[in-house]
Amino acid sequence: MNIYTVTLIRGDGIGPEIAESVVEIFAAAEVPIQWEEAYAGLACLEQFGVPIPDTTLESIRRNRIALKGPTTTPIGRGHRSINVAIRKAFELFANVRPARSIPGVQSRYNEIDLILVRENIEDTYAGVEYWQTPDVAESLRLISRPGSSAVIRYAFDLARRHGRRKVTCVHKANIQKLSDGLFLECFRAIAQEYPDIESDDILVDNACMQLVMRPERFDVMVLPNLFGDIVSDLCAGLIGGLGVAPGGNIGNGYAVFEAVHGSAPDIAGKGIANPTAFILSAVQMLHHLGLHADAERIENALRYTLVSGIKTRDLGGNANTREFTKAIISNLPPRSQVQAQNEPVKEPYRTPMLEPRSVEREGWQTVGVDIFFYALQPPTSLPDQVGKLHLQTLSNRGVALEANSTDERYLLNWFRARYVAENPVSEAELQELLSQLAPRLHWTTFQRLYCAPDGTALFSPILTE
């Protein structure tokens, strides 16, 4: 029998308690897994000065698969999310979160069975943020063709492997026409490669409403990072909450599975934590490894335990973590009864390599520049024209201001001046504009404006009132 070595990160808060539950269940079930302990979280920060030691990253890199307990992320201060750091370190671009109704867990819906696939690295989670003025913080939303294509193709591959009927792209391309527009463009192109799977798309706000009203409308959903984070929690609410919601992060040859709930430090050490989500994440990991019979044994024992009324307090029962774990173990069928159903252990699923980055802009030409600057009042000394470039618009909050306007309704101390030309401009002409404007403005950012060969503007328009 092949044995997999899996990196186990117990985390902090309730992490060590629910991790111990999984370790005991796996041992009782004789799952062919051996654990390699690694560490991340607050204890590492206190001991080593970093929340993720290099030894932990080396362990994941060596074993290519990990099971991670929850870790605490400070809000608005302190170190960045350990989860996000691990996803970026191993290019875990697909966050896979099944939402499946569990008998014995009270919820408003029955027979929910959908899978949400969330892009996991880009979007606002790239963490590229700046203070532009004392009153304005900027966060860049980065959507790329390779990143979008990788997660979308994975969603279609997953649907095909699991016999799913449809993949739905969730987006906001009616407003975010360039970023979400690119995500949707990639989805429609890749959908043509899977004629056996139905595909459609829906706006994220409508998707949230439809999930509440008609959740059966969805099967597999694929979303950009931020929308995926929000909608996946909504899906968890359909089946009883984050305490029963598993998750996995998939990359090219690497995978890290984790419960999606937090570390719950307020109940840590009290022995009342609910390990269900972590157990289901470990079950998801076993399916990823091809150990389907072992996964089904453990999940069936868990479901039988819940149906029989043995639950932790958050699910309406009175069992503590140890009692709940022992009940699951007592409900495990003997391994000999299902051994014949086990498939040979497979290598972890490997996604296709990311598509190569475009090396040429294919005729893109510079036609202008947006200049962002700090000012307490709309400036009155900007030149109307410098060479071929003329001042098209002065805006605030993305809304055009009237010329010489003194109306200060809702004005921020952060403005944008857009200079454009009817024809492409040279680097020298662009430099001349910047050299004339820079001494006059407390500028924060220059953004080049491109035009495609057919004349299409590759930048969003400024809104008019």
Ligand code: NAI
Second form
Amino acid sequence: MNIYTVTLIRGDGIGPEIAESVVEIFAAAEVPIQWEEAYAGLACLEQFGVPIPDTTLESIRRNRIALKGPTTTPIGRGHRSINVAIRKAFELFANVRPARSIPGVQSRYNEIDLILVRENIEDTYAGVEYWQTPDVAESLRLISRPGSSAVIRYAFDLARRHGRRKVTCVHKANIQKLSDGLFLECFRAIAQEYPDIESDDILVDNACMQLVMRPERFDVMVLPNLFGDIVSDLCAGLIGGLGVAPGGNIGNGYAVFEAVHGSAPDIAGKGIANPTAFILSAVQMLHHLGLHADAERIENALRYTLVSGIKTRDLGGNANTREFTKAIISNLPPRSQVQAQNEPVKEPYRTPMLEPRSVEREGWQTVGVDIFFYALQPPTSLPDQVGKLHLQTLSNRGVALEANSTDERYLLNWFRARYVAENPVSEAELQELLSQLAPRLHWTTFQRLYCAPDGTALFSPILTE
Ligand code: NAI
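Having seen the form predicted alone, could you now give me the structure of the form predicted together with the ligand?
Whole complex next, starting from this chain.
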């Protein structure tokens, strides 16, 4: 029998308690897995001085698969999220969060069966943020064609593998016309390659309402990172809360499974944490390895335990973590009763086609520049014209300023001057504008503005109201 080595990170907070539950259940079920323990989290920071040591990353690199307990991320300060670090180190571009009703767990619906696939690396999670002035913090929302295509293709592949009927793209392309617009464009192109699977798209705000009112409208959903983060907690709420919501981070050749919930510091060490989400994440990992029979056996035992009324406190029961774990072990069905077959997967998932990077800017030409600068009042001394470039708009918070019409109480101390030309400009012409402006204002950022070969502007419009 093939024995798999899996990196186990117990994490901090309730992590060690729920991880112990999985270790005991897997041992009792004789799952063909051996654990390689690795460390990350607050305890690790105290002991080794780093939140995630290289040895942990090496272990994941070696085994290609890990089960990770929650780890605490300080808010607004301190080290970066360990999860984000792991996702980036292994290009875990898809975060797969199934939301399936569990009999015995009270929730508003009892027939939810959704899979949410969240882009996992880009968007605001690229972590590109700046202070522009003491009053203005800026976060870049980075959406790329290769990044979007990889996760969208994964969502369609997953739908096909699991016999799902539909993939829905959730976005906000009416407002974020360029970034979400690109995500939607990638979705529509890739959907053509999967004619056997229905596809549609929906704005994220409407999606939230529809999920609450008519969740059966959805099957597989694919979303950019931040929307995916928020909507997956909504989906967790539909099936009974964070205590029962599993997840897996999938990349090209690597996978790390973890529950949706965090380290729950408020109940850590009390022995009352619900291990269900973590057990279901481990079950998802078994399916990923092709160990379907083992996965089904453990999930059946878990479901049977919940239906029989043995639950942790968060689900309205009175079992503690150990009692709940023991009940699951005692409910493990004999191997002979399991319908599924183990079909060990020889090759880990890889996107069949990674979108190549564009090597040329494909005829993109510079037609202007946005200059962002610090000022307390709208400047009056900016030149209207420098060479071919003319001052088109002065804006604040994305809204164009009309002469003498702005109530300055509503202005930020961060402005944008947009200079554009009718025709493409040379580097020398651009440099001339910048060298004339630089001494006159305290600039923070220059942003080049492109147009496509057909003259279409490739930059966002400035709002006029
Ligand atoms: P949380 O998910 O840890 O807790 C939210 C609420 O749900 C708390 O009341 C908690 O007691 C309860 N809860 C969560 N999991 C539970 C379980 N298994 N059994 C019973 N009750 C449970 O979210 P919170 O408080 O926002 O975050 C705490 C820390 O966890 C933060 O530092 C955050 O950054 C981190 N975090 C880590 C994640 C990870 O490592 N994958 C994911 C999300 C948050």
